[in-house]
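Below sits a lone chain in structure tokens, taken as the form predicted on its own.
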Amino acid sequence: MSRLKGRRIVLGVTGSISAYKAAEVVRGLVREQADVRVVMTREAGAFVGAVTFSALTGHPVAVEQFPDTGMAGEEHVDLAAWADTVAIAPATANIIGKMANGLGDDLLSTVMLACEAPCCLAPAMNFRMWRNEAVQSNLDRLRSRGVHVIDPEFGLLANGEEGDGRLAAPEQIVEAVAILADPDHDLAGCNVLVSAGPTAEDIDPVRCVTNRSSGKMGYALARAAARRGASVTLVAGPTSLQDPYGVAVEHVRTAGEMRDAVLANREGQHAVIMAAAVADYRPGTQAPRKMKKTQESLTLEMTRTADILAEVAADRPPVLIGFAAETHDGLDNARRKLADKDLDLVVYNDVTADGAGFETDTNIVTLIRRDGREESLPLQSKSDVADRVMDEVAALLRNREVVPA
């Protein structure tokens, strides 16, 4: 179950060509079961209709400061008091300037004046406007007041030019809102290191030995930890996934590179979660040129790679978690891994089961704890599995008085 379920989100939409992308932000928040209310400026209505947001949220869209409805004109206070989190996406230079200077001349700007909830902005504008000194000064002022700014991307802009100012991806905006809106931030102040994805071990400049890991489970763990307030470092093997928002990502390719990155980042970590499918063996030699198909058969001599989890366990953090992806004798192998590596928890899954393991959005796992308790979880999304693992991390850290109970 999403930790955004039932959280009250006000989304402001302003007059930018990228206003149509706000519909995807709303869709993402609703998919996470948040309760969303949209406030539009009049200018936003030139780009996207209020009926779009009303259909997506199931609620009327607020536009006018003093609507002709017989209301008392206190909608700005009511919305601000109702919200758990407020986001503006897209945020124009105009609304940024109003917020920075305490101006309120329409519904959205007065909502922001009355707002005491956590707030984030996703600016969108031409790169010339984005780099304007006044705009940057206003953003710095807002950051100093605790407003979270989701920086725009570099890319193709509305007038055909390229530059900074393109609205951040809707899924990144949803992640930023989710981080702000988490109900308790039970991992705030904690550092969490996650490894994810496969490794690729070169045979020659063209071919490699790898596995089917997509990295989805590890990335879900990193997102779940960030949403709960942790400072997260993700060491990721080669995947096609977008870097999680609010997470420091170090990309690696080989088992050796992953080992170096994990060991370089382990100091100061409160929890380390090794979800990567690291190659156990690599080719003993790598051909300097592409090997041509001139032989009827080919034998590769393989060399064992370093045991990263064992090295981390030798100087273990307060919480250490491993994953066991198995095809046979799974529970016995996972229990052995728990004991041999001195782990707090092993997350075991049978990768031959339908809906579990590699290249899927779902998983079926068993949590095996060092005190002997085991818990089999039903088929569910990898995001939900990740949140259950983070429940275990938070409980372990509280019990060891790493974080307040």
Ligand code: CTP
The other form holds:
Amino acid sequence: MSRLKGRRIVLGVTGSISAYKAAEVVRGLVREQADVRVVMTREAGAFVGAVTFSALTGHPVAVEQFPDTGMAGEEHVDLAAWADTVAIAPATANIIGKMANGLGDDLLSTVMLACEAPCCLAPAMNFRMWRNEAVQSNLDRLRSRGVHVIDPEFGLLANGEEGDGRLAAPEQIVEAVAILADPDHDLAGCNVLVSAGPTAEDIDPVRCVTNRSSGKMGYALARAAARRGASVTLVAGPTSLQDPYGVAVEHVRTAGEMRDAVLANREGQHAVIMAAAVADYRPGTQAPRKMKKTQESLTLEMTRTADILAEVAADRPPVLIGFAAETHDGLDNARRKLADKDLDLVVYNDVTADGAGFETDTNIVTLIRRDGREESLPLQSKSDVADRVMDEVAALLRNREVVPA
Ligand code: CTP
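Counterpart to the form predicted on its own, namely the form predicted in complex with cytidine-5'-triphosphate (CTP):
Next comes the full complex, this chain leading.
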């Protein structure tokens, strides 16, 4: 179950060509069972219809500050008080300017004046407007007041030009809202390092030895930790996944690079979670040029790579967690890894089971704890598994008094 479930989100939508993308933001929040109310400016109505948002949220969309209803006039205060979190996406230069200067001349700007909840905004505008000094200084003022700004991306803009100012991707906005809206941020102040994905060991400039890990489990862990308020570093092998919002990502390719990146970031981590499927062997030599099929058969001489988790265990962070993806004798193998690598927890999964393992969005895992307690979890999404693992991390850190009980 998502930690966004039942969280009350007001989403403000202002008049930008990218307003249609707000529908995807709403869908992402509703998919996680957040309770979303949309406030549109009149200008937003020129780009996207209120019916879209009322259909997606199941609630009427608020537009007018003084609607012709019995309780006209107090909606801005009620909405602001109701919200756990307020997000504006897209946010025009106009709403940014009004917020920075305390102006309220329509429903959304007065909701923002009355708003005491955590707030984020995702600007969208032409790059010339984006780099305008007044806009930037308004954003600085808002940041200094604790408003979280989701930076726009570089890319194709509405008029065909390229530049900064494109609305951030809807999934990134959902993620930013989820971080703000988390009910208790029980990993605030904690540093968490996660490794994810496969590694790739080159044979020659065009071929490599790799494995089927998609990185989805590790990325879900990084997102789950960030949502709960941790400072997260993700060391990621080659995957096709988008960097998680609010996470420092180091991209690596080989087991050697992953080792270097993990050890370089090891200092100061409260929890290290090795979810990566690290190659145990790499080709002893790499051919400098593409190998040609001149022989009938080919033998590759492979060399052992370093065991990163075992090296981290030698100078233990307060919490150390490993994964064991197995095809046979799984529980025994996983228990052995827990002991050999001096771990607090091993997350074991049988990669041959339907709905578990590589590439899927779901997993079936057993948590094997240092004190011998084992718990088999039912099939669930990798994000839910990640949240369960973070429950363990938070409990271990509380027990070790790294975070207050
Ligand atoms: N691991 C690691 N460095 C390696 C290999 C594995 O840090 N060179 C970590 C993985 O990220 C995982 C745990 O160790 O958290 C177990 O990995 P796994 O590949 O399942 O086991 P191995 O240690 O390689 O043992 P075996 O070959 O017996 O399966």
